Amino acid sequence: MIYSLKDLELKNKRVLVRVDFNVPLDKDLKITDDRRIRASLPTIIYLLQKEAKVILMSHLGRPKGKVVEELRLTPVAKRLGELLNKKVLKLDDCIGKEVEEVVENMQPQDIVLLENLRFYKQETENDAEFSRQLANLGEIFVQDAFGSVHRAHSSTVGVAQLLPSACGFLLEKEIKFFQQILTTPHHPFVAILGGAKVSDKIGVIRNLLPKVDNLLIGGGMSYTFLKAKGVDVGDSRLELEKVEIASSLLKEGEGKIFLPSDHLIADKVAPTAQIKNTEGVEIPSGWLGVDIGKRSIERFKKILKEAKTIVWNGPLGIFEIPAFAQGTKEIAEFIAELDCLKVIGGGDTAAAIACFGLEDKMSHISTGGGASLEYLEGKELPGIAVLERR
């Protein structure tokens, strides 16, 4: 059983909470996204509305050990004071005297921002000492990362193994959405998997298969598939030592896999390339795949139709390039008017929904790229089982 934050006595107590302030920023230290600032605010203002003293503590980039001024979380500080109407202290340190004495001195509804965990190597080493300053700064720990709980660190599992633990809402929300998908779908359900390499996709593919309908699959790790099925992908990127495994999938997978029939191919992969459409599946010496074709998008419009679950992780094509885009937004619109469970995995996927201007026709859009990953592989994540234990 995993606490919520509604099972626990919150008033005046130091709260501990691991958010995901992982955002993008600009040359200018500008963040670019927010999203997942933004989604960390139903837990902060129910822990305001209760009288707790919060601590956020999260991570920036990969500074890998040392103090990088540029990942320093104080954008972050800055924009989450502007989304609650509130000042949030940003602190200079995560642990230490200095950071001990100002949480010691907190009030009910103030809110502290530690510095970026990642400065200190004890942080992804799951430091029993690093986690063990973390948990003195609480009384009570709360994990509302899902972007984090697939990493086993001092922030994920040591601390919530030295405090009283629990579940922040936007965690309750990502177990909620794909425990239903895994576990009690609602069929037909289709999975739709893209992105550039097979071998990210390899334990979804074996763990989704038995339970869904159908698998849909484009973006860049279509061409491994298509290359095992003996079909010319011209200059498209290749898994070569992935073509056997990939075969293998597809006979597991006989009936139930769709690959791309047609394909929009350019010369390079730049705004400025020459594109055409292939009037088959096959993709001539020179060229390169890029976007699933119009026939592609036909055929997996008409089998998402029907669909009453669907889960997509991976866009179809390179959607950063608007030339190439256009499948991924296709189905992403196509998806958004389809009334049944929709659940879009992290990262890039994530980003192309939002680029379309279609997160809120969207059931669930995960904060977690390697997570939501590995949650649909099947396999436990850090960060949730130690809470579980708990």
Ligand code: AMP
Second form
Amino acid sequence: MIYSLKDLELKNKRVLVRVDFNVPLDKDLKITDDRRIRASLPTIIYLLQKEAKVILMSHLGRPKGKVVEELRLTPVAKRLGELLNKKVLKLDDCIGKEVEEVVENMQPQDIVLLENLRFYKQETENDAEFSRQLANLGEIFVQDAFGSVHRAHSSTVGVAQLLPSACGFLLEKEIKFFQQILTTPHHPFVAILGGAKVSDKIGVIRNLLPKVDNLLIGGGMSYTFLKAKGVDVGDSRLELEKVEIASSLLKEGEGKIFLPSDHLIADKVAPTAQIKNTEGVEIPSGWLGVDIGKRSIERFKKILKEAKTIVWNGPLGIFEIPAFAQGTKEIAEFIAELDCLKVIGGGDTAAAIACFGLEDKMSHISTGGGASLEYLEGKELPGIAVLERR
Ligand code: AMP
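Please supply the coordinates for the form predicted together with the ligand, as a counterpart to the form predicted on its own shown previously.
First the chain shown before, then all remaining chains and molecules of the complex.
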């Protein structure tokens, strides 16, 4: 059993919350996408309403155990303050005497944001002493960083072993949707997998195949599957060492797996490329597949139309280039209008849905890229498992 925030007595308590504020920043250190900050608001607002003292902690980027000025959480504190219309006190460290002093003097409804946890290499090592120092700051631990629960770090596992712990509202929501998909999906259940590489998705395919009615494959990974069927894929992205495994997955999923039957091909990956739709499934040499083709889009729509549950991870083409985004966009728009459970994996797929302005039309868009993949692989996520044990 996992405790929810609502099970806890929070008034006047120092509540240490692991959030996922790992947001993209541009070269002027401006946040280019604040979805992860906004996703943490329900938990933070609830804690404020319950008159808790809120201590937030997160990582940002990969400073690899050193202080990197550009990876300070200062812009995040500013943005969070704007969203809450409230002062967020950002500290320049996440452990140590000064931090302890500030935290001791907090009043109910104060918010403190600790500095980037990964300025200490001990964070990713789940170091016992570092975990203890973090845990000392709070009386209760709340895990709300879905994007980090697939890692056994101090702020995801170490601290949870030392304090009474509960699940925040965002994490609760993520678990609810993924659990439903994996254990009690309504049928027909259709999975769409795309993205660059087969190697990232083998575990997901293995775990989903027995559960789904149909699996639609597009994006860069589809060419390795087509190669396994003996199809010529020209200069498309290929993982030759994965052709054999793709072949065995195709056998396992016979009758369920659908690959593109035509493609949008280009002579290079650039907005200025020459492009055309193939006649059939083959791709001539000198050309590479950059999106699913028109007939594949229609075929995929036909299957999706019947679905009661859809899970989608990985774009169907190189959607970052508008001329190659049609397949991903049309399928996203089609799903948007369907009345069924629609769960979107994090990372690039979530970015694509946001870029098409369709976020409100999905049942759930995960905030975790790696975490959502590992969830779909059926793996135990250490940051969730540790909450279950407590
Ligand atoms: P992933 O992180 O594995 O979900 O991959 C996402 C990336 O896959 C995106 O950046 C897409 O541009 C890329 N992608 C999608 N389709 C293709 C393709 N046909 N060829 C190469 N890369 C692709």
